[in-house]
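Next up is one chain by itself, shown in structure tokens, the form predicted alone.
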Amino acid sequence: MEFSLHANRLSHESGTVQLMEDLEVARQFEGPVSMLGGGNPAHIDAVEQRFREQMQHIANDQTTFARMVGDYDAPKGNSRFITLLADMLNRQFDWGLTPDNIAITNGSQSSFGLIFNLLAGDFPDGNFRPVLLPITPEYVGYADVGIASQPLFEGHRPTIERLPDQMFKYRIDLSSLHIDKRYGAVCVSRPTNPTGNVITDAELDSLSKRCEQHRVPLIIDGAYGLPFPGILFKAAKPRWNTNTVLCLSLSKLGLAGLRTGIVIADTPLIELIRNGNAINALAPSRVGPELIAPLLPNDELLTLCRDHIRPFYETRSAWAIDRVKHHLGHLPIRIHQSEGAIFLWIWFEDLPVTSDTLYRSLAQQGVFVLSGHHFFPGLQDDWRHRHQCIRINFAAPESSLERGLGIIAQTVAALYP
């Protein structure tokens, strides 16, 4: 069987494929497993109980259940959910949204596949405009969604601030960052997957002003952020205006299996996303919107985030950092300051092997992490640092994390002279 040139994009090594495949490899592994590499959220009892109650209510309502599982939604997504979401966001933040500013997709990955290729790539004037990532490392899932013949992303190297107690923090190097019409869009995740970094309000203001000045759209990936699921451990303000594309998700509420993405943007982009949904998938899923819509009018969704989701992850983050230092503190490591999301980013200074080699060694022992080299899309220079980091998911059960960290410590200790 012969394949088109497009197939090359799906046949090379991909961090996105690896992290999802590892979920199945781990299930089939013979022996104890510590799955610390995927993006699965934690199972938070109080949150899951509320979702079960709502799902049971839907199942008991013959009309609602039949509509949810048996009928296509509109290509733009569930109109009731969209209207209620616009009302909630306007009530909370006074953004002046209408339902025309919101579309639903089949998960954030589907959102990015549409948005990046709509805003970047080949343009009618003959120019190629990439997406600028103003700080790397950045989300691994961006790297492979471009359909253009040229690389779709240009990554920007951060500055590193070394902090006390084996911690560190990446910062946007604003002094060397230049935004102009060379770019189709600028994109940041907030908080950042994989590091847990939260760019400051001042940094986001600077990016927003520069983007508006040159009429370059600013994409904010809020999959872990504001206004929901709100997994941030420091003060930050949610942002939106007509030059901003805000991408949200239901996944990190604990609903990753429902594959529901949300895009908030100016109307022309929303109309293109609607068309893309229809062409590629006919319509997005109804299940997530039907489940969550009743939690919007009284802000119950935001209450769940504030009272249960954020406190759970903030407590777990502190515990995980303590356990990393317990197991690995004798090694030359630094942990990125954990300001949000569900991951710890560990930097092994002067690691004698690459992070990919370390990943493969750990996988053979039933410990699955993510090699850091996958998280630098569009960064052209061969920065040694990018091969010295791993990402671990601290949403894993505590016993699994404890076991995995012990094996990581033994494995890495044997590598250093």
Second form
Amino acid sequence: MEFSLHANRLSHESGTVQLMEDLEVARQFEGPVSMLGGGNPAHIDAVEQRFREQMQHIANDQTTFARMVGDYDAPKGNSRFITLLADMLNRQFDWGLTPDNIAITNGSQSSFGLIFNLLAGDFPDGNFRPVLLPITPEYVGYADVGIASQPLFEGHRPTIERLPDQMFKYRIDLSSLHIDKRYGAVCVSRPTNPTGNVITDAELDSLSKRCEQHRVPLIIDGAYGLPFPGILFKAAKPRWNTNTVLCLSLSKLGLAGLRTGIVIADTPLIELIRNGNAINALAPSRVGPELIAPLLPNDELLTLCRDHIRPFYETRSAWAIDRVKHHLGHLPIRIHQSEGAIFLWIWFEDLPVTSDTLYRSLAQQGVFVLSGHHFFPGLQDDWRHRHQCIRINFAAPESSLERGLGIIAQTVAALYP
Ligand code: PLP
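Based on the form predicted alone presented above, generate the structure block for the form predicted in complex with pyridoxal-5'-phosphate.
Next comes the full complex, this chain leading.
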């Protein structure tokens, strides 16, 4: 079989593919497995119970069930859900949204596939405009979605603040960051996958002002963030205006299997997303919107996040940090401050091998983590730091984490002279 040039994009080694494949490799691994890679959210009993009740309610209602599984939705997504969501966001934040500001996609990963290629790449005036990632490490899933003739991302190196107790924090290096019309868009995940960083309100204000000044859209990836699922362990404000593209998802509520992404943006972009949905997929899935719509008018969704989802991850994060220090504290490690999301980002200073070699050695022992080097899309300089970090998902069961961390400690200790 011969393939078009387009196949090159899909055939080279991709961190996103490895991450998703590992979930399957781990399932088939003979012997005990600690699956600390991937991005699966935790199974939180109280939350799952509420979703199960709601699903049963739909299954018992013949008309709603028949429509949900039997009919295509509108290409822009379920209109009842969109209207209720606009109402909820206006009630909470006074953003002045109309249903024309919201589109549904088949997961926020597909939102990014559309949005990045609509706002960046080759332009009719002959210019190429990349997406600026003002702080890398940044989400690996962005790296390979570009269909343009040149690499789509330009990554910017952060400053590192060393904190007490073997912790550290990345900050956007605002002094060397220049935003101007050369860029098609600027994008940050908040909280950040893989680090658990939450860029501060002041950092976001500064980015937002610079973007508005040059009319460059600011994309905020809120897959873990505000207003839902709200996996943040420090105060932060949600933000939207017509120069902002806010990408949300139902996945980290515990509904990753339903593949529902939400884009909140100015109307012309929403219209293009609607068209992209129709052309690529006819329509987005209607299961997530049907399931969640009844939880919007009374803010029950936000209550679930506040009372169950955030406390679960906050407690788990503190426990995981404690266990990492217990197992690895005697080694030259630092953990990124855990301010949100579901990951710990561990930095092994002066690691004698690359993080990719470490990843492979751990995988052979049934411990699946992610090598940090995948998480620097578009960063040109050869920064040693990018080969010294790993990401672990602390949504995994505690026993699995405990075992995995023990094996990581033994493996890494044997590497240092
Ligand atoms: N953005 C971030 C930061 C993520 O971590 C993920 C998934 O892990 C996504 C977007 C994509 O999520 P989904 O396509 O499930 O909505």
